[in-house]
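Listed next as structure tokens is one chain, alone, in the form predicted alone.
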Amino acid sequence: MTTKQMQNLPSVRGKYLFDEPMRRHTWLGVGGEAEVMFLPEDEADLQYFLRNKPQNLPVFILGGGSNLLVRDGGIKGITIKLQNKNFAQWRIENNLLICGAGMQNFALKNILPENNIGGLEFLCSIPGTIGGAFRSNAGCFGCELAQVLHHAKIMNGQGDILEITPEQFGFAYRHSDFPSDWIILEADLTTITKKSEEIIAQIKQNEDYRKEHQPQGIRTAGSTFKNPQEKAAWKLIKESGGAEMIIGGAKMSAQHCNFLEVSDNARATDVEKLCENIMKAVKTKFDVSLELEIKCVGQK
């Protein structure tokens, strides 16, 4: 960000916070700094900074971190992040839950039960905030974002709000053709009438798999690598040799080798540096090119 810039960010309501470190806003907890990072007050306060701020000033959008990776350099421009209670709120109208983009999703472990309403537990078990889940059509337990999206509020890179329909975020499996430029404010989800014990029973199920199939308790970012059809990626992964590489602070865990974790020394580059070496072996192996479920941003 140039001086002129730096000099020009609109006054707002909200929190500019400066040369704020990522790995603070990061399951991973590795990476360098956001040049600056906008926390808005409101919608309003997001409208106005997107239409007032200086012209080609990078925006980078930035949900509940729990699959991200930042490079050391850190991010240059301005980040977002829609951290404020204004942007976690929610209602039921129409058999609709409406949750704003900031709410996390663990959260609907409360709300689902408290509201005899079900066909969203599988969402309570997936890192991160409900905005988040949008880039990469987050899923699991044979459910995605897809299928219970009704539609979406979001705001474009010129500050105008505009309803989205499923069929226009190109959802297909962990991808989404999702523009850069848009910010997810909330979500409109199908929901069905169930019995709080089924639901409470259901959100257990999933969490006790879990338990015993992933690892808990360390820095990691959940599955690295997307599934390709061949075959599933742990099993690429440990036939290939990758889940005996140690890169620095960065290995894969011996509970399950598509999860990746980091040690407190851990820089980006190693997590980076891993994974490529990774998909290396893999496709050397198998003639498989592995994609990476995390997505990689900042400077090197």
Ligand SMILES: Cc1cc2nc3c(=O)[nH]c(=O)nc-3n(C[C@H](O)[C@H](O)[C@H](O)COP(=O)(O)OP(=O)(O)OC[C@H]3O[C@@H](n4cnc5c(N)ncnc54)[C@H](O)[C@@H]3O)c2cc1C
Contents of the next structure:
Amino acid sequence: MTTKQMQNLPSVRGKYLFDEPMRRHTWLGVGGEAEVMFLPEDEADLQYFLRNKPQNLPVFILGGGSNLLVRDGGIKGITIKLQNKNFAQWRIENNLLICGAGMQNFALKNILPENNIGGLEFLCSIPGTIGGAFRSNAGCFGCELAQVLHHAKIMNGQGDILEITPEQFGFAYRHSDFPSDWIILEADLTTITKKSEEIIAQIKQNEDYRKEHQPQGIRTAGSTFKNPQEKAAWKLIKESGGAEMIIGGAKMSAQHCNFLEVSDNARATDVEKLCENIMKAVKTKFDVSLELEIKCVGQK
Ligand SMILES: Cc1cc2nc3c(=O)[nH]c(=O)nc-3n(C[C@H](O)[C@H](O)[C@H](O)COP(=O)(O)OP(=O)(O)OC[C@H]3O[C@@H](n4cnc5c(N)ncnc54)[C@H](O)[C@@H]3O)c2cc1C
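What about the form predicted in complex with the ligand, after the form predicted alone?
What follows is the whole complex; the chain from before opens it.
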């Protein structure tokens, strides 16, 4: 950011954090700093910022940081985080659960059974926020966000608020065609009436599955690579020798070799290099091009 851009940041009601270490905001806990992080107070504050920010200022939207690798050079420009509780409000209207984009998916674990609404049990076990789940069409246990999204409220880069239907997002497996300067504000999710005991039992079954099959308590970002059509990513990684690779403080989990695991001394370059080496090994052995599911952002 130039000095002039820095001096011309609009006076907002929310907070600016300067040189904010991004490791505090991501599950992997590596990488550099956000040059400026903006924590808007509410929608009006966010809109005021977008309409008055200096021209050509790069903007990145951060969710819960559970699918992100921030590179060691950090993120230039503005990183916006919808951390204020005003972005985590929810309400029920008929069969829709309307969730603020800053709400943690884990909060659904209480909201669903307390209100006898089901259909979103899969989301309860995915780390991160509603906004992040939406952007990457998060899913598990045979369901994904696109299947339950009724419509959404977003703010575009000019600060205009738009109501959008799922067809406009081009959802595919762990993908949405979402303009990079759009900010998800709210998602209206379709629910079904369900007994609270059944909801609790479903959530527990999903959690038990994860405990048994996925590593717990490690610094990870979930599945590192998308599953290609040919074969599960973990099998390709294992059979090409990727599961044994170690670069600096980064390796693949012994329990599930599509999950990255980083140690305290890891740098983002270790993680990126490890991913590159695995991709090369899989390409050489199987002629399959693995695609990253984690999102790499920032400067090297
Ligand atoms: C232990 C573990 C298990 C996981 N299991 C799964 C799983 O089963 N299924 C699955 O799909 N994923 C899984 N993940 C990955 C991750 O949790 C999901 O991708 C999650 O939806 C990311 O949400 P987030 O809020 O953390 O987003 P972030 O990681 O912060 O950001 C992800 C992307 O979303 C964008 N974004 C975030 N908020 C907004 C917003 N309000 N408006 C516009 N763009 C926004 C960001 O710019 C970025 O491009 C797992 C991760 C971990 C650590």
